[in-house]
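Just one chain follows, in the form predicted alone, and it is written as structure tokens.
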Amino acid sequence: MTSIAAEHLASKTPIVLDCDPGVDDAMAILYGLRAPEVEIVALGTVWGNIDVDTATVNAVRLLEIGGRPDIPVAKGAGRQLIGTEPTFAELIHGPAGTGSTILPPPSGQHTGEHAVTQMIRLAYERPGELTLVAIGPLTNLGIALATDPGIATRYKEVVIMGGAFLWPGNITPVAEANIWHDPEAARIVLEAPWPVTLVPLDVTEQAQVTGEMLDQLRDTNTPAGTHLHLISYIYLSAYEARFARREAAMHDGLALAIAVDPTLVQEAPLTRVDIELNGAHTRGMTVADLRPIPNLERANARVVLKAEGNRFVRRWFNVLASWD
């Protein structure tokens, strides 16, 4: 099997997804709804790409587009733990997280449960079973740990789209957006005693979806293909202005894929990762000991430095193109 190791198709990986949709979140969520190795148990929303109210509406709409309105959506934190009013990524994701389009509201709505409460509840209902995948700022996770530190022993693993190590940041020269948005929460998450895998810009920037691929998805006339093509114009244009290529990184999709298919990972040292909180020019920087012989006694995260991004993109495209 060329797209994913056969043993990982034998069973689904149950995922609690914390997200801020967002164009690349939409790419990840719709993939997760269709890929046979993924079981999305619940979505929690958080501020980040856009405000949390709009992110929640988008999450509910995506589940309806994907034919899974039964999956619960819980609205979470609307701002970072400490600091000024939050800023959003309108130039990348559009004012409503759907590019340049204004879409009608979904038929359904969120459950009314807070995303933090949902995260804690599910940890106790299914101890040792669930993988927590965070593809937005880590505010919900930080609050959940502060509320009940015991959840750190009840999640099987935490996979985070976040950080930049041997690659430039995407919001400052040294900081990646999800970590920079709430570095205090990120530090709380990394200090907790649960297995953490960081999927940073070092690998997500190597997983590129092209405008041609999105055109092909549109031509499938599926709800998912039509929606992703519709919302991706600004996202692709922002990358084209920077790199002169009409293609864009699939940050969140790669993190979700690695959570369910570890064979995508080629290099991921276990090491110590700290979050810079105070530097005038380095706030939000992920600082890691990547020397050949790190101090494993203090290691708190696995950092993915090399991954098969192209294999994931092919897998992503084939999954969505075959949606019936």
Given for the second form:
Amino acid sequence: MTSIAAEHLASKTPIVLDCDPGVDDAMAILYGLRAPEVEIVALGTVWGNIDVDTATVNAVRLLEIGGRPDIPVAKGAGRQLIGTEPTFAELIHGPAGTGSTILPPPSGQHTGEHAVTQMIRLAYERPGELTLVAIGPLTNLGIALATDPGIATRYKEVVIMGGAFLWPGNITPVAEANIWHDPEAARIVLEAPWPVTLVPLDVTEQAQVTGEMLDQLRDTNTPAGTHLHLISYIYLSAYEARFARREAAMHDGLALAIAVDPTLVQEAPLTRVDIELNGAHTRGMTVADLRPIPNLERANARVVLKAEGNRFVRRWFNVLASWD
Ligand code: RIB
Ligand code: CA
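After the form predicted alone, can we look at the form predicted in complex with ligand RIB?
First the chain shown before, then all remaining chains and molecules of the complex.
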């Protein structure tokens, strides 16, 4: 490990995490609870992989499994800003966002504060300190910006798992799920004057967790290892059906890891990113100016095109496997 990476891993980065757990969200959240370089300050939940009520129950349960029931969970938006009724991803994440397993409810509850209110409050309580990491649709972030644009100068940076640039989409040929679910919210987020890093499918599809790793985590007999193995069957099988190998992308885990250890990033040009809203075939597409000489006058995001996904996966596994 380089000394720069060691420096990043030596200090804790305080994170507000907006999530839609969801299986790969769960892999990210449990990593965040265990990794010494991460301080999860609060969780906000949003619809996406599953309905927001179920995502909220799953978030509370994950904190209990990770031994941190003290971390607040605030329930957020249950649907996209514009459009018809929301659709969810049960075929990938299971009918309750926990794969093929239906689990008893956790003993705890969400705080009753709305995720948007929590997001705004924390921006003012800890100005310049917090990194906002979004690993679900951007509805909460869009509403927060519309409610109080001032948060854009109070978060240190925003890291988003979202988009597909030199890689196919996963919902349509050109659109990635988190952006496609609420493209209007994504546009609001990208128009705001805050530092945005997009962690797209281009790199998250290279951060693959294998069935063998999950078997080994089960064999640790820790609550986290047992839970992740339990909820991952459908997620792994969905990937195996497509790619004929029992491994699956840790989209959200890589985004969280990059937020706390930027040395994982190998190529991330600052450029202009627009969201297609109207195309019959391209709605939800992330359109970046990746020309050799881009027009940087309206640059609004760093797009991570290359990252050390394998180094993240090794660290993710070692951190979770060493959970005593
Ligand atoms: O496209 C991948 C993203 O959509 C991940 O955040 C996954 O959890 C789903 O929300
Ligand atoms: Ca997610």
